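Here we start with a single chain on its own, the form predicted alone, put down as structure tokens.
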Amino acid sequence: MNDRYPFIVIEGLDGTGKTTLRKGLFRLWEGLYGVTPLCVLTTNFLAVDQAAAIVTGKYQPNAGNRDAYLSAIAADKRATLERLVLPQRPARPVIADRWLLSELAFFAVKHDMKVSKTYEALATRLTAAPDLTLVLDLETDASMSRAHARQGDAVRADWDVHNVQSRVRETYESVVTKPDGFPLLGDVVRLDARRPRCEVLLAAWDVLRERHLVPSLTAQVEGGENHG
């Protein structure tokens, strides 16, 4: 690992276990290295002048607000990178619950916009890519069953329906199979979300270790820096 901690993104359909994986990685970093990761969302409302456009574009999408919404989320991601992600990386890992892939899927599904066009629009505003995008892959029926089993109001009637989620998964697939065309996703790795959550966490941690995105535990112990 270099002198910066990694910027990690977790993507996947609703119900695939993104939050569970994020919490698991958070606890591993804290327990093994005594480092508390910074967790961010796909939208963080740091470009405050774009807040109204973000809310309207997400929850009331139409042809009239498409471009304003795209510009707004690009501004918000740039602000998130400049004010949160990049300043924190010398001190701690950053884990994002969705980031760029989800935006590509949203515009493909809600606006029939080619992923290449959405990507190009966002790429002009973004200054850095994550080190790793983990995509939790699960069949639509299974992910929807999990999502609808959750408590609270996390399910959206206009989004968490089979035909929409199927198109989202198809968009993910079209991007993940051609990662070289989307360098701002970073290194893209697909994880089988059918497996038990503990196995998914172990698989994700193995990916981080294989790519040297976590410090060596041996070095931590020898240096007396392990607080776990």
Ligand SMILES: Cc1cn([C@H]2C[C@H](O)[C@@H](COP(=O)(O)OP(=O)(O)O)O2)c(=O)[nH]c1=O
The other form holds:
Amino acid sequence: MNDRYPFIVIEGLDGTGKTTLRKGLFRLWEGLYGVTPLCVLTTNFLAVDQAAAIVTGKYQPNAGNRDAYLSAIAADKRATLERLVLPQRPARPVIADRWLLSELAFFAVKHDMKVSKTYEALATRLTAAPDLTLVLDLETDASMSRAHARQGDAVRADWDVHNVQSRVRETYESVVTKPDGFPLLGDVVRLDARRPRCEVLLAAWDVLRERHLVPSLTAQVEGGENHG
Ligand SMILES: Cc1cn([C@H]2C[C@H](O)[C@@H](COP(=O)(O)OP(=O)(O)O)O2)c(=O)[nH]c1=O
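Structure of the form predicted in complex with the ligand (previous: the form predicted alone):
Below: every chain and molecule of the assembly, starting with the one above.
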């Protein structure tokens, strides 16, 4: 096992179980290896001068602020890579709650922008890809009712509605079925999120193991190595 830990992205509609899976992976890494992952979000407001463009472009999207928003999230992602993800990878895995796929869907749904066009705009600014993008897939009705049942859930009328979420899901699907066109997503693996959460966690862990993204426990014991 080299000392480079993986950068893992979890994508999926609200309510599909991203937080649940992230917490499960976090505990497995801590419990099995004594290594605490770093968890980041799709936007971390690290490019401070871009914060206003991010908030306006996300919550009041219109044709006039589209390009400024795209450029702002590219700058924020670049700052997140340079200041959080890349420096931490020698020491711990990094798990992102949403990353590029969510942005492709936002621009497709809100601005009718082709995913290839959004991708190109972001790709020119990004220096590194995750090893893996896990896409939690669940019928829109089911994800929405899970999300709405959540305590304190803030529902947005222009986003958390069935026809919008269905279009977001269709966009995910269009990308997941053509991953070769989107190398900055890393390996893209769809997980069936209808299953009980322990099965989803096991499936995700199997994907990591198959790709040698988790250290082998035997090697660790034999080598007396402790990554903590
Ligand atoms: C994964 C999962 C979550 N839930 C609940 C827990 C949460 O209240 C809600 C949403 O899960 P959550 O993990 O918060 O999803 P996301 O981060 O993608 O929005 O659904 C279930 O009822 N069953 C499940 O299998």
